[in-house]
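Just one chain follows, in the form predicted alone, and it is written as structure tokens.
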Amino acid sequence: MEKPTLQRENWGSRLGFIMAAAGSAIGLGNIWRFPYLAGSNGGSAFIIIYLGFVFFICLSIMLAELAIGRRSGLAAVGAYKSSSDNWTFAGVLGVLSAFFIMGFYPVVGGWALAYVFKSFTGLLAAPAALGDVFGGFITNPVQPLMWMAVFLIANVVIVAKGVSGGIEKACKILMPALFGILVIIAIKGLTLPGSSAGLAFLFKPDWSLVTGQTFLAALGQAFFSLSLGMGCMITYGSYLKKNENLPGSAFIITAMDTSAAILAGLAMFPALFAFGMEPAAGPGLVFVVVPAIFAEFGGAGVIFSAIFFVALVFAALTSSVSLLEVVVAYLMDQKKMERKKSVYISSAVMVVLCVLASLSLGVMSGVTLLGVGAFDFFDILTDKIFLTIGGLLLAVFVGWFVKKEDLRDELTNGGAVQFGLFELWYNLIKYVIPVAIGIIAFMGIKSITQTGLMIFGLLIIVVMAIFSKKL
């Protein structure tokens, strides 16, 4: 007996879609990853390279993802499968990327949530001990898991309520709040004596620091930041109505994401240098150095610290919601499951991955796979391999396997919307972007020290290509 077809959901408004898609794009990578990558890779030299990738490669790919999602009315797997069974594996790769990212993303979201409350319970009392506090927290076998569970439950509640009633409503509130918080902190930091050194660190170009790895870092950051190559924009595009202006919406989403990344840099580095502190990478920057900055603010530091981590929670939540939706939409489209059942099944498996990721930083730190723990395994596999290859496959698929006139019709709403740059976009997608991604990926991937992990990731893709028709 054939399973019943579920009615396709839609966004309630254009604003709601843009807030949700921007929320998907703006996440943890914007708040801590972009500022440090910029500072350690040549300042504005990195930013120039990053912006080039964003507006010449990633904007085009985002537009392509939204187009094939809306064109098919299906999420990642179905969008490819509707054109050719031979391309099902590319959609599966997107779902798998979202799934693995959700194996560690809620863990970090839980850390941010915990630090909102820690800000009020003495976190800033001993700035010299912040490193030990953070290290002790993430290696604890119980506490991080409790906060991860709370964060993941928030995802479940939002996604279970559906596209318009859950994701859209939440993002309409969370996104404006996030930008407001970042602006407040940035203004405060820029008013501090000595903050100009932070601006120089972030924006003064140093081309001597630019290498092949810099280009891969910039491209990987652009893909990760804009939620590309992981099925998010295809899935969100599948909920769009046919009268939506795709080129205009894609540009607004991209501009909002880039603005958030630069705002995050302005929120951190001016204050960092004003207090004579050294920048640190990743979690060390967010959970050790930034609280140390707020400790220098005196009594107001507690409030600013709490506000900052609330912003981090918002950024993480709007992104993780879209990642969960990718997997949920796959189960709904391809397995004909009801939304709530899809949410609960997906989340249950993600909990197992998150537990492994969290414990790999503490009691299971000695347990490795291909030389890295579970947390780093999920991160490297997706950021360095799956997302880049996912973007490459999408460009090849859209440029060579979808009819040009079908794309023109989709991007202009049958001629109702003007898109004068269509020919430029089409030639970028078909000829330039696949070659550019291939060269950059080769330059960077060959320098990854975890060679075994790279081979393992590529092997997964090959196996998916062979067996994906059964999915």
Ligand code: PFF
The other form holds:
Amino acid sequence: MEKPTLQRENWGSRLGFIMAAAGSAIGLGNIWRFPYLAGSNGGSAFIIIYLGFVFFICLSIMLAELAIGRRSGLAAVGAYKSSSDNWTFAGVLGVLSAFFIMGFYPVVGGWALAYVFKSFTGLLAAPAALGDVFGGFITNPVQPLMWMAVFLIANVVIVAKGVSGGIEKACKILMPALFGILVIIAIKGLTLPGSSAGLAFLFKPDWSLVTGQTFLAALGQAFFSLSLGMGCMITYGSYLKKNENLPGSAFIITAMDTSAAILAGLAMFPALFAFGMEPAAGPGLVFVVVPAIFAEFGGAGVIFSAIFFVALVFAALTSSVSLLEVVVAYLMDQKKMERKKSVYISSAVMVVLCVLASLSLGVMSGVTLLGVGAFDFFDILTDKIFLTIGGLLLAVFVGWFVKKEDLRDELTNGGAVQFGLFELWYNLIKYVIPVAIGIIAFMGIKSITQTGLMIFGLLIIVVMAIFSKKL
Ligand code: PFF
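Next, give the form predicted together with ligand PFF, keeping in mind that what was shown is the form predicted alone.
Below: every chain and molecule of the assembly, starting with the one above.
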């Protein structure tokens, strides 16, 4: 059993931990990705399937991740490794996922940052040109890189300050601000004439649009949105004090993340329908359709647009710091590296990935690997393959390789807190969830159109399972 050598950092308070974990969960996934996925997968049918996955699969996984993180007092790799070297690869897969997500996440974070400033410099003046403005901006070889760099530097500064002094402090301010901004914009959207069509789109399901792909998209999104399947909640759990109530915390974090996604939907779709726009706008939804909505608001639109993108930057930042922390905590735990050095080294690698991802949308669009550019490569590999398989491995590990009594002990703080649903949770993790994820992952991964990429992703996992014992 491996034990941390240095005194482990802790969250300063329960509120601080919840804000940081909810900050990790609530991110671009909620505000940028959830609305466009819902929009292009038929609206409410997708949302219902998504909610089913969140509460029947992901909530249990979140609890399992927090439990093994706190129990081992180690981040992703160490938590698995402390049980058996054979499981090291599952943790390494998580660290690799964090790297790959950090290969495109700061690029989008940079776009959001740029749009805060663009809101003030005439972005809304020509609504018809918004699509071209966005296309021109993200394909520019220089501008998005500069914004991405600023965004990444903010991450470095926060994570270098440590768990309670950096991440927790930032999240305690940024998260309430984010919710406040989303509520203001949702209220504004809901009071527009004609907004009820947007509500119907969000809450009246059309099942004819559902396919096997819808299920994989919803499951992948649920994992991504709740920061699961890659060791992030294991890492955050490892900084938890022994007297913190895990089931209660997992529920609050999940509920906050889900509310933020629905709130983002409410902020966007009613207004979108009120102005007769297209819900299936894809990844450009937030950057093209939302400013177009604000352009209709008259003079106040500039302010709304700027605060909306500030919210998006906040959401992205509190998530990307958690991704960086997964890698940093690995280097600190397993390689005994000092925090600042770990931050600098890992972010240096991330810069390279981000530059490739950003350029792959413009000047390097001709350069593809296994049929896709770098941006899509990182996105598809993590969202469609690594996170779901990571979640599957975690459920199998916790259900079959950790003693039931140890889990009961961890989840009830040695009997000090009640967790009446323990048996239900345990059976879900041991039997139901592995089978459910297995089926969805099998059906979904099989139908990924980029076959080469799919085989490559699976191959990485197999190769790691064989070679990563020593990492
Ligand atoms: N949950 C974040 C979002 O919804 O944007 C993204 C993310 C953060 C995924 C941390 C995974 C992770 F470990």
